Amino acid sequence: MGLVEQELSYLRGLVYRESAIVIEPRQDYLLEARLLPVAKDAGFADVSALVGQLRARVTNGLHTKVVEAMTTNETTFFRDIHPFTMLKQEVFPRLLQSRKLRRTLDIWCGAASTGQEPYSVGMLVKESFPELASWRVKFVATDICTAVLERAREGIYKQSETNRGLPASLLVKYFERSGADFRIREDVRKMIEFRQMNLIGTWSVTGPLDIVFLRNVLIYFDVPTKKSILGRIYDLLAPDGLLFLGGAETTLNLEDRFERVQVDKSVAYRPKK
(Lines of atoms letter the chains of each structure in order from A and count residues from 1; the text may use other names and numbers.)
(Lines give C-alpha, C1' and ligand atoms only; values in the text may rest on other atoms or scores of the structure.)
Protein backbone atom coordinates (compact mmCIF):
# COMPACT_ATOMS: atom_id res chain seq x y z
CA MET A 1 0.00 0.00 0.00
CA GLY A 2 1.40 3.39 -1.00
CA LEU A 3 1.72 6.51 1.05
CA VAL A 4 -1.38 8.61 1.52
CA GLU A 5 -1.37 12.33 0.69
CA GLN A 6 -1.02 13.37 4.33
CA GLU A 7 2.18 11.32 4.64
CA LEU A 8 3.53 12.58 1.33
CA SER A 9 2.81 16.17 2.33
CA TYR A 10 4.62 15.65 5.63
CA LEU A 11 7.71 14.26 3.89
CA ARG A 12 7.77 17.05 1.31
CA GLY A 13 7.58 19.59 4.13
CA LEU A 14 10.29 17.87 6.17
CA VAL A 15 12.73 17.79 3.27
CA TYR A 16 11.99 21.42 2.39
CA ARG A 17 12.39 22.68 5.97
CA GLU A 18 15.69 20.89 6.46
CA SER A 19 17.29 21.40 3.04
CA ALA A 20 15.10 23.77 0.94
CA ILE A 21 14.90 21.00 -1.68
CA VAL A 22 11.55 21.21 -3.43
CA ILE A 23 9.83 17.90 -4.16
CA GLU A 24 6.91 18.40 -6.52
CA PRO A 25 3.84 16.13 -6.25
CA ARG A 26 4.81 14.61 -9.60
CA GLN A 27 8.01 13.42 -7.90
CA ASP A 28 6.24 11.67 -5.04
CA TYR A 29 7.36 8.30 -6.38
CA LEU A 30 10.91 9.27 -5.34
CA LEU A 31 9.84 9.50 -1.72
CA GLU A 32 8.72 5.87 -1.64
CA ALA A 33 11.64 4.60 -3.73
CA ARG A 34 14.43 6.36 -1.84
CA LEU A 35 13.00 6.07 1.66
CA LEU A 36 12.11 2.38 1.65
CA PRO A 37 15.78 1.39 2.20
CA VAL A 38 15.94 3.94 5.07
CA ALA A 39 12.80 2.43 6.60
CA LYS A 40 14.14 -1.12 6.27
CA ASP A 41 17.52 -0.20 7.77
CA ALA A 42 15.72 1.36 10.74
CA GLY A 43 13.63 -1.77 11.27
CA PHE A 44 10.30 -0.55 9.85
CA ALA A 45 8.10 -2.58 7.56
CA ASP A 46 7.46 0.26 5.14
CA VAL A 47 7.78 4.01 4.61
CA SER A 48 4.42 4.65 6.25
CA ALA A 49 5.73 3.21 9.51
CA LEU A 50 8.85 5.35 9.15
CA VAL A 51 6.70 8.46 8.76
CA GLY A 52 4.83 7.55 11.93
CA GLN A 53 8.10 7.47 13.86
CA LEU A 54 9.31 10.73 12.30
CA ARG A 55 6.12 12.48 13.33
CA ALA A 56 6.22 11.07 16.84
CA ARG A 57 9.61 12.59 17.60
CA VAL A 58 10.53 16.19 16.94
CA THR A 59 13.98 15.34 15.68
CA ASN A 60 16.38 12.41 15.66
CA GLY A 61 18.89 10.73 13.38
CA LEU A 62 16.10 9.44 11.18
CA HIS A 63 15.19 12.94 10.06
CA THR A 64 18.75 13.48 8.82
CA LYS A 65 18.78 10.13 7.03
CA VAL A 66 15.52 10.98 5.27
CA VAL A 67 16.84 14.34 4.05
CA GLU A 68 20.12 12.83 2.91
CA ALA A 69 18.28 10.07 1.04
CA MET A 70 16.35 12.71 -0.89
CA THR A 71 19.43 14.62 -2.05
CA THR A 72 20.69 13.99 -5.58
CA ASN A 73 24.35 13.02 -5.69
CA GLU A 74 24.89 12.62 -9.43
CA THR A 75 28.44 13.63 -10.32
CA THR A 76 31.32 12.68 -12.57
CA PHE A 77 34.93 13.64 -13.11
CA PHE A 78 35.30 16.75 -15.29
CA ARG A 79 31.53 16.95 -15.68
CA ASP A 80 30.47 19.18 -18.60
CA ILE A 81 34.10 19.81 -19.47
CA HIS A 82 33.68 23.51 -20.41
CA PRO A 83 34.10 25.00 -16.88
CA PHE A 84 37.36 23.12 -16.46
CA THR A 85 38.55 24.36 -19.85
CA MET A 86 37.82 27.92 -18.74
CA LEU A 87 39.69 27.36 -15.47
CA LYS A 88 42.74 26.11 -17.36
CA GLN A 89 42.79 28.60 -20.20
CA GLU A 90 41.60 31.82 -18.57
CA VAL A 91 40.83 31.75 -14.85
CA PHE A 92 43.93 30.27 -13.23
CA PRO A 93 46.37 32.13 -15.52
CA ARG A 94 44.64 35.42 -14.67
CA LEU A 95 44.59 34.68 -10.94
CA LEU A 96 48.26 33.66 -10.99
CA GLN A 97 49.04 37.10 -12.35
CA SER A 98 46.70 39.17 -10.19
CA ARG A 99 47.54 37.30 -6.96
CA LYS A 100 51.29 36.97 -7.56
CA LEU A 101 52.21 39.32 -4.72
CA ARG A 102 50.07 37.78 -1.99
CA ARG A 103 50.29 34.22 -3.42
CA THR A 104 46.97 33.02 -2.04
CA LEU A 105 43.87 31.47 -3.59
CA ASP A 106 40.54 30.59 -2.01
CA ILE A 107 38.27 28.05 -3.71
CA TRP A 108 34.91 26.66 -2.61
CA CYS A 109 33.00 23.78 -4.14
CA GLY A 110 29.50 23.97 -2.65
CA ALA A 111 28.12 20.61 -3.79
CA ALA A 112 31.00 18.19 -3.40
CA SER A 113 28.96 14.97 -3.43
CA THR A 114 31.41 12.02 -3.59
CA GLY A 115 34.30 14.27 -4.54
CA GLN A 116 34.74 13.92 -8.29
CA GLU A 117 34.27 17.64 -8.99
CA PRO A 118 36.73 19.05 -6.42
CA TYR A 119 39.25 16.33 -7.24
CA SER A 120 38.93 17.26 -10.92
CA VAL A 121 39.92 20.82 -10.02
CA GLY A 122 42.74 19.48 -7.86
CA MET A 123 44.13 17.36 -10.68
CA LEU A 124 43.87 20.29 -13.08
CA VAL A 125 45.95 22.40 -10.67
CA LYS A 126 48.53 19.66 -10.25
CA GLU A 127 48.74 19.03 -13.96
CA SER A 128 48.80 22.57 -15.36
CA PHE A 129 49.78 24.95 -12.54
CA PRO A 130 52.52 23.30 -10.45
CA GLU A 131 53.69 26.75 -9.29
CA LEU A 132 50.62 26.87 -7.02
CA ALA A 133 52.29 24.25 -4.83
CA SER A 134 54.23 27.10 -3.19
CA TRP A 135 51.10 29.24 -2.67
CA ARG A 136 48.57 29.13 0.13
CA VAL A 137 45.63 27.51 -1.64
CA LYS A 138 42.60 27.08 0.61
CA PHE A 139 40.21 24.65 -1.09
CA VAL A 140 37.01 23.83 0.82
CA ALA A 141 34.40 21.41 -0.51
CA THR A 142 31.04 21.07 1.22
CA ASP A 143 27.89 19.01 0.98
CA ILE A 144 24.78 18.51 3.10
CA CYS A 145 25.14 14.73 3.05
CA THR A 146 27.62 13.21 5.49
CA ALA A 147 27.65 9.80 3.78
CA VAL A 148 28.87 11.15 0.44
CA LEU A 149 31.45 13.33 2.19
CA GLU A 150 32.94 10.24 3.84
CA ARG A 151 33.32 8.72 0.40
CA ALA A 152 34.88 11.92 -0.88
CA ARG A 153 37.43 11.98 1.94
CA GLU A 154 38.38 8.36 1.23
CA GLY A 155 38.75 9.13 -2.47
CA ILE A 156 38.04 5.55 -3.54
CA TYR A 157 36.14 5.01 -6.79
CA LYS A 158 34.90 2.02 -8.70
CA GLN A 159 36.02 1.52 -12.27
CA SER A 160 32.53 2.46 -13.46
CA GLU A 161 33.07 5.86 -11.78
CA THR A 162 36.59 6.45 -13.11
CA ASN A 163 35.33 5.55 -16.58
CA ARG A 164 32.98 8.55 -16.47
CA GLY A 165 34.88 11.62 -17.58
CA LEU A 166 38.36 10.79 -16.25
CA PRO A 167 41.07 10.67 -18.95
CA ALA A 168 43.10 7.46 -18.83
CA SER A 169 46.32 9.46 -18.49
CA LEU A 170 45.08 11.11 -15.29
CA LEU A 171 43.87 7.78 -13.90
CA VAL A 172 47.36 6.35 -14.34
CA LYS A 173 49.08 9.45 -12.93
CA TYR A 174 46.87 10.38 -9.97
CA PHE A 175 45.27 7.12 -8.80
CA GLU A 176 46.47 3.97 -7.10
CA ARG A 177 44.89 0.55 -7.01
CA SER A 178 42.73 -0.21 -3.96
CA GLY A 179 41.63 -3.79 -4.48
CA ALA A 180 39.29 -3.74 -7.46
CA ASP A 181 38.87 0.02 -7.10
CA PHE A 182 41.03 3.12 -7.53
CA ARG A 183 42.07 5.62 -4.87
CA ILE A 184 43.16 9.14 -5.69
CA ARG A 185 46.65 9.94 -4.51
CA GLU A 186 47.13 11.31 -1.01
CA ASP A 187 48.74 14.55 -2.20
CA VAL A 188 45.58 15.36 -4.19
CA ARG A 189 43.31 14.39 -1.28
CA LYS A 190 45.27 16.68 1.05
CA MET A 191 44.59 19.68 -1.19
CA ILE A 192 40.90 19.70 -0.25
CA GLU A 193 39.11 20.08 3.07
CA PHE A 194 35.70 18.39 3.01
CA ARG A 195 33.07 19.81 5.38
CA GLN A 196 29.39 19.12 6.03
CA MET A 197 27.38 22.26 5.34
CA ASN A 198 23.74 23.03 4.65
CA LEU A 199 23.29 25.82 2.10
CA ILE A 200 20.25 27.13 4.01
CA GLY A 201 22.00 26.97 7.36
CA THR A 202 25.11 28.58 8.80
CA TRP A 203 27.96 28.74 6.31
CA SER A 204 31.43 27.72 7.42
CA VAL A 205 33.17 29.22 4.37
CA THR A 206 34.53 32.74 4.50
CA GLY A 207 35.57 35.23 1.86
CA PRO A 208 36.93 36.70 -0.17
CA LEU A 209 36.61 33.70 -2.48
CA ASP A 210 38.36 33.57 -5.85
CA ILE A 211 36.46 30.64 -7.38
CA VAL A 212 33.07 29.18 -6.40
CA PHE A 213 31.65 26.02 -7.93
CA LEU A 214 27.94 25.62 -7.18
CA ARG A 215 26.90 23.53 -10.13
CA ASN A 216 23.60 21.73 -10.63
CA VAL A 217 22.33 22.64 -7.16
CA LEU A 218 20.09 25.69 -7.60
CA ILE A 219 17.75 23.69 -9.85
CA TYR A 220 16.43 21.91 -6.76
CA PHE A 221 15.45 25.11 -4.92
CA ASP A 222 12.58 27.56 -5.19
CA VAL A 223 13.15 31.16 -6.28
CA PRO A 224 13.46 32.74 -2.79
CA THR A 225 16.07 30.16 -1.80
CA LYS A 226 18.01 30.69 -5.03
CA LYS A 227 18.02 34.44 -4.45
CA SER A 228 19.22 34.03 -0.88
CA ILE A 229 22.07 31.68 -1.79
CA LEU A 230 23.25 33.81 -4.71
CA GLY A 231 23.17 36.91 -2.52
CA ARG A 232 25.33 35.21 0.09
CA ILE A 233 27.80 34.07 -2.58
CA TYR A 234 27.99 37.62 -3.95
CA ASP A 235 28.95 38.85 -0.49
CA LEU A 236 31.77 36.27 -0.28
CA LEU A 237 33.24 36.61 -3.78
CA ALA A 238 36.33 38.70 -4.43
CA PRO A 239 35.59 41.62 -6.81
CA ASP A 240 37.24 39.66 -9.63
CA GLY A 241 36.13 36.23 -8.39
CA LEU A 242 34.03 33.87 -10.49
CA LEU A 243 30.96 31.74 -9.79
CA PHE A 244 30.38 28.61 -11.86
CA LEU A 245 26.83 27.27 -12.08
CA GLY A 246 25.35 24.29 -13.92
CA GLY A 247 24.52 24.53 -17.59
CA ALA A 248 20.79 24.91 -16.86
CA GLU A 249 21.33 27.51 -14.12
CA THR A 250 21.72 31.28 -14.20
CA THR A 251 21.76 34.37 -12.00
CA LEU A 252 19.37 36.14 -14.41
CA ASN A 253 16.30 37.56 -12.62
CA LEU A 254 17.67 36.20 -9.35
CA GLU A 255 20.69 38.34 -8.41
CA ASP A 256 21.29 41.37 -10.63
CA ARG A 257 24.66 42.19 -9.06
CA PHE A 258 26.27 39.46 -11.18
CA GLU A 259 27.26 39.71 -14.81
CA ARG A 260 27.68 36.82 -17.22
CA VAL A 261 31.16 36.02 -18.51
CA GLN A 262 31.58 33.74 -21.51
CA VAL A 263 34.82 32.30 -22.87
CA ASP A 264 34.16 30.13 -25.92
CA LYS A 265 31.59 27.60 -24.67
CA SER A 266 32.31 28.25 -21.00
CA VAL A 267 30.11 30.50 -18.83
CA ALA A 268 30.68 31.92 -15.36
CA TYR A 269 29.42 34.87 -13.31
CA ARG A 270 31.33 37.68 -11.64
CA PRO A 271 30.33 40.67 -9.50
CA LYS A 272 29.48 43.71 -11.54
CA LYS A 273 32.00 46.51 -11.31
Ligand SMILES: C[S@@+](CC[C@H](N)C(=O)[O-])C[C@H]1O[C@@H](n2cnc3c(N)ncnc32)[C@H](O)[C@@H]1O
Second form
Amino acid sequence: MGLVEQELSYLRGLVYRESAIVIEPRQDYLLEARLLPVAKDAGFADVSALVGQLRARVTNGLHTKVVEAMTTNETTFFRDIHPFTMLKQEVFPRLLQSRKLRRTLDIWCGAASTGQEPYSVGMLVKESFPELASWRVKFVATDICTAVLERAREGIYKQSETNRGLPASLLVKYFERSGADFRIREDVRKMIEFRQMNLIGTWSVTGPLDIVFLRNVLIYFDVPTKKSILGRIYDLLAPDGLLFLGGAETTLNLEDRFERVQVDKSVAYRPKK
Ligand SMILES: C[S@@+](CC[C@H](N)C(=O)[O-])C[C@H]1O[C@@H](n2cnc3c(N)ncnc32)[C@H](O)[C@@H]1O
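The form predicted together with the ligand is what I want next, because the block you gave corresponds to the form predicted alone; please supply it.
Once more the chain from above appears, this time first in line as the rest of the complex follows.
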Protein backbone atom coordinates (compact mmCIF):
# COMPACT_ATOMS: atom_id res chain seq x y z
CA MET A 1 0.00 0.00 0.00
CA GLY A 2 1.30 3.48 -0.88
CA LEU A 3 1.96 6.23 1.63
CA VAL A 4 -1.01 8.28 2.83
CA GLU A 5 -1.01 12.08 2.56
CA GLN A 6 -0.20 12.53 6.25
CA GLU A 7 2.94 10.38 5.89
CA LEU A 8 3.98 12.10 2.68
CA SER A 9 3.62 15.55 4.20
CA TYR A 10 5.57 14.45 7.29
CA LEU A 11 8.42 13.30 5.02
CA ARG A 12 8.33 16.45 2.87
CA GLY A 13 8.44 18.51 6.07
CA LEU A 14 11.34 16.54 7.54
CA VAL A 15 13.45 16.84 4.39
CA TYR A 16 12.67 20.57 4.06
CA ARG A 17 13.44 21.31 7.70
CA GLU A 18 16.75 19.45 7.66
CA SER A 19 18.07 20.34 4.18
CA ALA A 20 15.78 23.00 2.61
CA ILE A 21 15.16 20.59 -0.28
CA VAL A 22 11.63 21.13 -1.55
CA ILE A 23 9.77 18.01 -2.59
CA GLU A 24 6.73 18.99 -4.63
CA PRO A 25 3.65 16.79 -4.32
CA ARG A 26 4.23 15.75 -7.96
CA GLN A 27 7.55 14.25 -6.83
CA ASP A 28 5.99 12.14 -4.07
CA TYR A 29 6.88 8.99 -6.01
CA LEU A 30 10.51 9.83 -5.21
CA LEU A 31 9.84 9.52 -1.49
CA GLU A 32 8.53 6.00 -1.88
CA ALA A 33 11.25 4.96 -4.37
CA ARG A 34 14.23 6.37 -2.49
CA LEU A 35 13.10 5.55 1.01
CA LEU A 36 12.15 1.91 0.49
CA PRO A 37 15.84 0.84 0.53
CA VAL A 38 16.35 2.95 3.70
CA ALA A 39 13.33 1.27 5.31
CA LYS A 40 14.48 -2.24 4.32
CA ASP A 41 17.99 -1.52 5.50
CA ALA A 42 16.69 -0.51 8.91
CA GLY A 43 14.59 -3.67 9.13
CA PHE A 44 11.17 -2.22 8.26
CA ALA A 45 8.72 -3.86 5.87
CA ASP A 46 7.86 -0.61 4.08
CA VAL A 47 8.19 3.18 4.13
CA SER A 48 5.05 3.53 6.19
CA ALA A 49 6.64 1.58 9.04
CA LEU A 50 9.77 3.75 8.68
CA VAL A 51 7.65 6.89 9.03
CA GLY A 52 6.12 5.47 12.21
CA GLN A 53 9.59 5.04 13.67
CA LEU A 54 10.74 8.51 12.53
CA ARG A 55 7.70 10.09 14.16
CA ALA A 56 8.44 8.34 17.43
CA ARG A 57 11.51 10.61 17.41
CA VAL A 58 13.96 7.89 18.30
CA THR A 59 17.40 9.36 17.75
CA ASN A 60 19.12 6.59 15.85
CA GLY A 61 20.38 8.43 12.79
CA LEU A 62 17.35 7.43 10.72
CA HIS A 63 16.27 11.04 10.10
CA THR A 64 19.68 11.80 8.61
CA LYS A 65 19.54 8.71 6.41
CA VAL A 66 16.17 9.81 5.08
CA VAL A 67 17.44 13.30 4.25
CA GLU A 68 20.59 11.92 2.59
CA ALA A 69 18.50 9.52 0.52
CA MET A 70 16.46 12.44 -0.76
CA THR A 71 19.47 14.37 -2.09
CA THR A 72 20.16 14.16 -5.82
CA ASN A 73 23.88 13.64 -6.32
CA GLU A 74 24.07 13.72 -10.11
CA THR A 75 27.42 15.15 -11.26
CA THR A 76 30.12 14.69 -13.89
CA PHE A 77 33.70 15.74 -14.50
CA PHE A 78 33.93 19.18 -16.15
CA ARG A 79 30.15 19.48 -16.10
CA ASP A 80 28.90 22.03 -18.67
CA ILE A 81 32.59 22.82 -19.46
CA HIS A 82 32.09 26.65 -19.70
CA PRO A 83 32.88 27.47 -16.03
CA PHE A 84 36.14 25.54 -16.40
CA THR A 85 37.00 27.36 -19.62
CA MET A 86 36.50 30.67 -17.83
CA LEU A 87 38.62 29.52 -14.89
CA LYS A 88 41.42 28.58 -17.24
CA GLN A 89 41.30 31.52 -19.61
CA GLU A 90 40.33 34.38 -17.35
CA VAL A 91 39.95 33.70 -13.63
CA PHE A 92 43.17 31.93 -12.62
CA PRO A 93 45.43 34.12 -14.81
CA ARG A 94 43.85 37.25 -13.23
CA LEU A 95 44.08 35.90 -9.67
CA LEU A 96 47.69 34.79 -10.21
CA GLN A 97 48.46 38.37 -11.10
CA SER A 98 46.42 40.14 -8.40
CA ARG A 99 47.47 37.75 -5.59
CA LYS A 100 51.11 37.46 -6.63
CA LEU A 101 52.43 39.16 -3.52
CA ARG A 102 50.51 37.24 -0.92
CA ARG A 103 50.42 33.99 -2.93
CA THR A 104 47.24 32.60 -1.40
CA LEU A 105 43.99 31.45 -2.94
CA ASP A 106 40.76 30.33 -1.27
CA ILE A 107 38.35 28.14 -3.18
CA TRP A 108 35.09 26.62 -1.97
CA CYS A 109 32.90 24.11 -3.73
CA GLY A 110 29.61 24.08 -1.84
CA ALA A 111 27.75 21.07 -3.25
CA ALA A 112 30.59 18.78 -4.18
CA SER A 113 28.69 15.50 -4.33
CA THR A 114 31.05 12.61 -5.20
CA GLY A 115 33.93 14.94 -6.00
CA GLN A 116 34.02 15.15 -9.80
CA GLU A 117 33.55 18.93 -9.74
CA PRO A 118 36.33 19.88 -7.27
CA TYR A 119 38.66 17.29 -8.80
CA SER A 120 38.03 18.85 -12.23
CA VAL A 121 39.22 22.18 -10.81
CA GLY A 122 42.17 20.42 -9.16
CA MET A 123 43.25 18.80 -12.45
CA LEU A 124 42.82 22.11 -14.27
CA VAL A 125 45.13 23.79 -11.75
CA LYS A 126 47.73 21.02 -12.09
CA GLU A 127 47.57 21.12 -15.88
CA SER A 128 47.58 24.85 -16.51
CA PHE A 129 48.85 26.62 -13.40
CA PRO A 130 51.67 24.52 -11.93
CA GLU A 131 53.10 27.64 -10.29
CA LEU A 132 50.22 27.45 -7.78
CA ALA A 133 51.94 24.41 -6.23
CA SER A 134 54.11 26.82 -4.24
CA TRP A 135 51.16 28.98 -3.12
CA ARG A 136 48.90 28.39 -0.15
CA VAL A 137 45.79 27.19 -1.96
CA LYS A 138 43.00 26.37 0.44
CA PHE A 139 40.41 24.31 -1.39
CA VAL A 140 37.43 23.14 0.64
CA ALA A 141 34.64 21.03 -0.83
CA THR A 142 31.45 20.46 1.16
CA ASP A 143 28.15 18.63 0.88
CA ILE A 144 25.33 17.75 3.24
CA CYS A 145 25.55 14.08 2.39
CA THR A 146 28.21 12.04 4.21
CA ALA A 147 27.92 9.06 1.86
CA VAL A 148 28.91 11.07 -1.22
CA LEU A 149 31.72 12.78 0.70
CA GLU A 150 33.16 9.40 1.62
CA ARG A 151 33.21 8.50 -2.06
CA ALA A 152 34.75 11.87 -2.91
CA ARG A 153 37.54 11.40 -0.39
CA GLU A 154 38.25 7.94 -1.75
CA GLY A 155 38.30 9.30 -5.29
CA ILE A 156 37.45 6.00 -6.94
CA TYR A 157 35.29 6.18 -10.07
CA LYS A 158 33.71 3.59 -12.32
CA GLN A 159 34.46 3.66 -16.01
CA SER A 160 30.90 4.87 -16.63
CA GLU A 161 31.80 7.92 -14.50
CA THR A 162 35.22 8.61 -16.00
CA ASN A 163 33.59 8.32 -19.44
CA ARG A 164 31.45 11.35 -18.61
CA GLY A 165 33.28 14.62 -19.27
CA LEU A 166 36.83 13.53 -18.51
CA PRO A 167 39.25 13.87 -21.44
CA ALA A 168 41.23 10.64 -22.04
CA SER A 169 44.50 12.54 -21.63
CA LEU A 170 43.54 13.54 -18.07
CA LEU A 171 42.36 10.03 -17.24
CA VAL A 172 45.75 8.69 -18.23
CA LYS A 173 47.67 11.40 -16.42
CA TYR A 174 45.76 11.81 -13.16
CA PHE A 175 44.18 8.40 -12.45
CA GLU A 176 45.48 4.98 -11.59
CA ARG A 177 43.73 1.64 -11.91
CA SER A 178 41.86 0.34 -8.88
CA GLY A 179 40.56 -3.06 -9.98
CA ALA A 180 38.00 -2.38 -12.69
CA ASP A 181 37.75 1.25 -11.54
CA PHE A 182 39.97 4.32 -11.61
CA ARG A 183 41.34 6.21 -8.63
CA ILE A 184 42.35 9.85 -8.84
CA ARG A 185 45.99 10.30 -7.94
CA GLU A 186 46.89 11.15 -4.39
CA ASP A 187 48.48 14.50 -5.27
CA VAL A 188 45.14 15.69 -6.68
CA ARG A 189 43.19 14.18 -3.77
CA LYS A 190 45.41 15.99 -1.32
CA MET A 191 44.59 19.37 -2.86
CA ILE A 192 41.01 19.23 -1.57
CA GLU A 193 39.58 19.00 1.92
CA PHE A 194 36.13 17.40 1.92
CA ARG A 195 33.84 18.36 4.80
CA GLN A 196 30.22 17.76 5.69
CA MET A 197 28.35 21.06 5.74
CA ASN A 198 24.68 21.91 5.48
CA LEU A 199 24.03 25.05 3.42
CA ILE A 200 21.21 25.98 5.79
CA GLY A 201 23.27 25.35 8.92
CA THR A 202 26.39 26.90 10.39
CA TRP A 203 29.10 27.32 7.77
CA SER A 204 32.61 26.18 8.55
CA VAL A 205 34.10 27.91 5.49
CA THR A 206 35.59 31.30 6.09
CA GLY A 207 36.27 34.19 3.74
CA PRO A 208 37.44 36.05 1.91
CA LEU A 209 36.91 33.49 -0.85
CA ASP A 210 38.34 33.93 -4.34
CA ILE A 211 36.29 31.30 -6.16
CA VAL A 212 32.98 29.76 -5.10
CA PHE A 213 31.34 26.92 -6.96
CA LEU A 214 27.72 26.41 -5.93
CA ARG A 215 26.37 24.59 -8.90
CA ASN A 216 23.14 22.68 -9.39
CA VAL A 217 21.97 22.84 -5.80
CA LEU A 218 19.98 26.10 -5.56
CA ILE A 219 17.48 24.48 -7.95
CA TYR A 220 16.28 22.29 -5.08
CA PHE A 221 15.52 25.24 -2.77
CA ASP A 222 12.72 27.80 -2.46
CA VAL A 223 13.22 31.54 -2.98
CA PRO A 224 13.83 32.55 0.68
CA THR A 225 16.49 29.83 1.02
CA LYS A 226 18.20 30.85 -2.25
CA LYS A 227 18.21 34.50 -1.11
CA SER A 228 19.68 33.63 2.26
CA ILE A 229 22.45 31.41 0.81
CA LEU A 230 23.38 33.93 -1.90
CA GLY A 231 23.53 36.70 0.73
CA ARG A 232 25.86 34.63 2.88
CA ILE A 233 28.08 33.92 -0.14
CA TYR A 234 28.20 37.62 -0.96
CA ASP A 235 29.46 38.28 2.56
CA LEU A 236 32.23 35.68 2.16
CA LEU A 237 33.44 36.56 -1.34
CA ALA A 238 36.51 38.71 -1.87
CA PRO A 239 35.60 41.99 -3.64
CA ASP A 240 37.09 40.56 -6.86
CA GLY A 241 35.99 36.98 -6.16
CA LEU A 242 33.66 35.02 -8.43
CA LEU A 243 30.64 32.80 -7.88
CA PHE A 244 29.80 30.03 -10.34
CA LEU A 245 26.24 28.68 -10.43
CA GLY A 246 24.62 25.91 -12.44
CA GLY A 247 23.30 26.59 -15.95
CA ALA A 248 19.70 26.86 -14.72
CA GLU A 249 20.58 29.08 -11.74
CA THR A 250 21.03 32.82 -11.33
CA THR A 251 21.35 35.56 -8.70
CA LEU A 252 18.85 37.68 -10.65
CA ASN A 253 15.90 38.83 -8.50
CA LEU A 254 17.47 37.01 -5.56
CA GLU A 255 20.58 38.96 -4.54
CA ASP A 256 21.02 42.40 -6.16
CA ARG A 257 24.54 42.89 -4.87
CA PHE A 258 25.89 40.52 -7.54
CA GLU A 259 26.45 41.34 -11.18
CA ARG A 260 26.63 38.86 -14.00
CA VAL A 261 29.90 38.48 -15.89
CA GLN A 262 29.87 36.75 -19.25
CA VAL A 263 32.94 35.71 -21.19
CA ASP A 264 31.93 33.97 -24.42
CA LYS A 265 29.59 31.22 -23.24
CA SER A 266 30.80 31.26 -19.64
CA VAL A 267 28.82 33.02 -16.93
CA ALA A 268 29.79 33.89 -13.36
CA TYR A 269 28.70 36.39 -10.72
CA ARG A 270 30.80 38.96 -8.91
CA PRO A 271 30.11 41.49 -6.18
CA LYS A 272 29.05 44.85 -7.67
CA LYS A 273 31.65 47.57 -7.25
C1 LIG B 1 23.03 17.70 -8.25
S2 LIG B 1 24.37 17.68 -7.09
C3 LIG B 1 25.44 18.90 -7.80
C4 LIG B 1 26.88 18.45 -7.80
C5 LIG B 1 27.84 19.39 -8.48
N6 LIG B 1 27.86 20.69 -7.85
C7 LIG B 1 27.53 19.53 -9.94
O8 LIG B 1 27.02 20.58 -10.36
O9 LIG B 1 27.78 18.59 -10.70
C10 LIG B 1 23.63 18.54 -5.70
C11 LIG B 1 24.35 18.30 -4.39
O12 LIG B 1 23.86 19.22 -3.41
C13 LIG B 1 23.84 18.58 -2.16
N14 LIG B 1 22.91 19.28 -1.26
C15 LIG B 1 21.57 19.28 -1.28
N16 LIG B 1 21.06 20.00 -0.27
C17 LIG B 1 22.12 20.48 0.43
C18 LIG B 1 22.26 21.28 1.59
N19 LIG B 1 21.19 21.73 2.28
N20 LIG B 1 23.50 21.56 2.03
C21 LIG B 1 24.60 21.10 1.36
N22 LIG B 1 24.53 20.33 0.27
C23 LIG B 1 23.30 20.02 -0.20
C24 LIG B 1 23.43 17.16 -2.48
O25 LIG B 1 23.79 16.24 -1.45
C26 LIG B 1 24.12 16.90 -3.82
O27 LIG B 1 25.32 16.20 -3.65
